[in-house]
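Below sits a lone chain in structure tokens, taken as the form predicted on its own.
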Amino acid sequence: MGISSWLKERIPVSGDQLRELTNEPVPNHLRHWWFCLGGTPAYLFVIQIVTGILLAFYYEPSSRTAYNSVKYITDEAAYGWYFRSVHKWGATLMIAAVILHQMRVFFTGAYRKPRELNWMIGMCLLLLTLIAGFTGYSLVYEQLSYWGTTVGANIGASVPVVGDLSKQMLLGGETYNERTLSRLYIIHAAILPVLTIVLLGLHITLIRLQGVSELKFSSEKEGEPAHFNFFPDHLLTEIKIGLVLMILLSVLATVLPATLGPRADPLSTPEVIKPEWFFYVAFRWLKLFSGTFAVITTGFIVFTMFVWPFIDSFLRRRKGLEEASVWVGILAVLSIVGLTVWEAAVAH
């Protein structure tokens, strides 16, 4: 009996079958790349598991070792610093390309009936990997890390009902202790891609099921093809990417490595603290206004974000309000990058 025989018997799918399955044919405008950006934060995540993995064979998620741990990954294990800085400007990327992403998917309208559900999907996945970044940051235990860690967790403890849980889950205490890095360490490299693989595979399950929305452009030529094959085609659209992001990372990790700041003190509070880019508008907005002021209302703009489907289809019941979220949505992204710029240009 041959080989083909044999997987045949034991797994009864055809090639044809198969190639229906995977070959599904997807509309027209995702042959421009800035159409994909959904592949490219599944590839960047994809990254971030190997080189995380690698980075595990040497980091000790305690305060007595952390830092050293680190400092030998960068100063002496072979390719340690490449990997470590890989890791973190994949981390870079991939929240960029997740916030370039929903924005892509807002502007466009692709959250509307029937695909609420994968909306809010793609909000959790976007939390989780803003939460992804600040554990990430916190393992390094370095002091601005550290610091930004007992901040981030007091910021925490200001929301209504659950903040002192959350604040005590987080850092094993009620304040930063030796429990504290392991438990950003099972969080950051358990917890957080578990639920972030589930969460994917939901999205791309409820996107096979729903088809991907599609978008007319008016160059388009008449009597063109509306769709195209996902094998070779867009599959050769996303490894295009891949191999861009490839050379990209390489080059960011070459040029701009990652560095390592003075160890942890937690008897000499540092004159400033501040968070990485991605946090810079909470950090802005929590300098406006007052701690739980602040919480709150950021607590309500994110409720508002997941539900936004459904606030939308009310808006466009309405006469003269039909284009109401193109507009919200233009001043949410001016206002986002107006806090960010803000926060990055003052003195600190």
Given for the second form:
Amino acid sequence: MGISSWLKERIPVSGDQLRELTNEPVPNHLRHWWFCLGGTPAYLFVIQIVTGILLAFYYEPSSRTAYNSVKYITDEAAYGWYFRSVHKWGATLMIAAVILHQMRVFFTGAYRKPRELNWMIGMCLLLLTLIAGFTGYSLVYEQLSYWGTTVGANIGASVPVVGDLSKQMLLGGETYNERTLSRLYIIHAAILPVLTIVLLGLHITLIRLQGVSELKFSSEKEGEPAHFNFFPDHLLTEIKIGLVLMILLSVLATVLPATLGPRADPLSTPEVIKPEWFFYVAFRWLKLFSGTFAVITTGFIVFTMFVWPFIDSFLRRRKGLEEASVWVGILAVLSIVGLTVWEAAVAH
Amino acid sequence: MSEHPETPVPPQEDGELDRRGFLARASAYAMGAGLVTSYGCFAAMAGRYLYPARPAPKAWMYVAEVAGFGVGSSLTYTAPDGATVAVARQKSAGNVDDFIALSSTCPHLGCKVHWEGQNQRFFCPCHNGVFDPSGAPVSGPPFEAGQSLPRFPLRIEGGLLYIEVGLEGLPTGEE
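Now that you have shown the form predicted on its own, what about the form predicted in complex with the partner chain?
Okay, now the whole complex, with that chain kicking things off.
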């Protein structure tokens, strides 16, 4: 008995069945790489899992050991600097990719009926990615990451009703203490990845069930096939994007490797304190208004983003405002870019 | 095996449950409730387990003799958790209201404020909060929200000044 027939007996799936399972017709617009940004965060997520597991071999999550273990990874472990830098840049690119993917979905109206729920799952994935960025940065236990965590936890505490509870649950106490880092570590390395895998699975399942939203370009000729094969055509595009990302990550990791600032000092906040770039918007917003107002308005904006498909539907059907989402989107992008640049440009 | 004769069931009106149907539904509800209760218990225990078991320990610590603490003078007290506290005497009434011990933790989002001697103000580098020497907010988010710098509790006992401070701090500096 040959190996293939031995395997076939034990895994009774035929090539045709597999082809049928993977061969979803892909709309022609996905021939352009900028419409394939949805696969990019998923690919980067896999990179984060692999490099994260490698980092976990040496990382020790306690306030007495964390900083030195990161130092060991960076300075002594063979290629430790590379894996840590790829993990850091992978996080940055993943957040950028999720935002770009979301912008593409928003401006092409791909969240509209019947894809409202998948938009909401995507919003959850965006939030999970941001929280992963926040908790991951806090694990380094350098000055900025320590104070970033303190500020982040206190922002949570400003939320009415559940604020104090959320802070206690995040820090494991009223303030940053000996039990905080292990908590942040388990959130970052176990809870968030599991939640992300579950939601990513749901996200992709819904895409397969509903099909990729169709876009028609004026340049496309009538009579041409509107779709192409997922396997192998689209898969090859994704593999190419993956390779480009891997090269980009390696170049970034080599040219701009992850550095290590001074060790956390709970008694002294640095003169200039900034979070990671993706929180510049929120950081500037917090400087403009009192804590509770800033937190409530941020919560309101996030909630509006969650339910935008329904608001958009209401505006289009009841009010006839077909272009409302475009203008709201442009306003949102300009505001986010404006606040980010403002925060980046000044020390305080 | 012999079959038991079926008990004749009286005809039911639409929507009315017979005894067997009622029992089946009741046991399904009971089972559902049991599952929700037991897993709910488990979740509640997990939630309580994750919530801090106790607040951070604090204690009243000796600072100075009241008699030797002149009006207008101040001293720097270092707490067991590592916090440095400026304790000052502002009045001469002889009670605890004469003294203030300002915390350097910004009431906005918990960063440490710095004393800027040239501007005679406390400045928080996180979100630009500014406080006057008495800890009252002058500008920035704490001013918007009317938040002063917190004060450590003080008390006088037997002519001695005590302060309530935290006992557990995180390690500082290189290990």
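Positions refer to the first chain, counted from 1. C-alpha atoms forming the largest set that superposes within 1.5 Å between two forms make up the rigid core. Predicted model only: the values in this text are computed from it and were never measured.
With the core held fixed, the Cα of Arg64 is displaced between these two forms by less than 2 Å.
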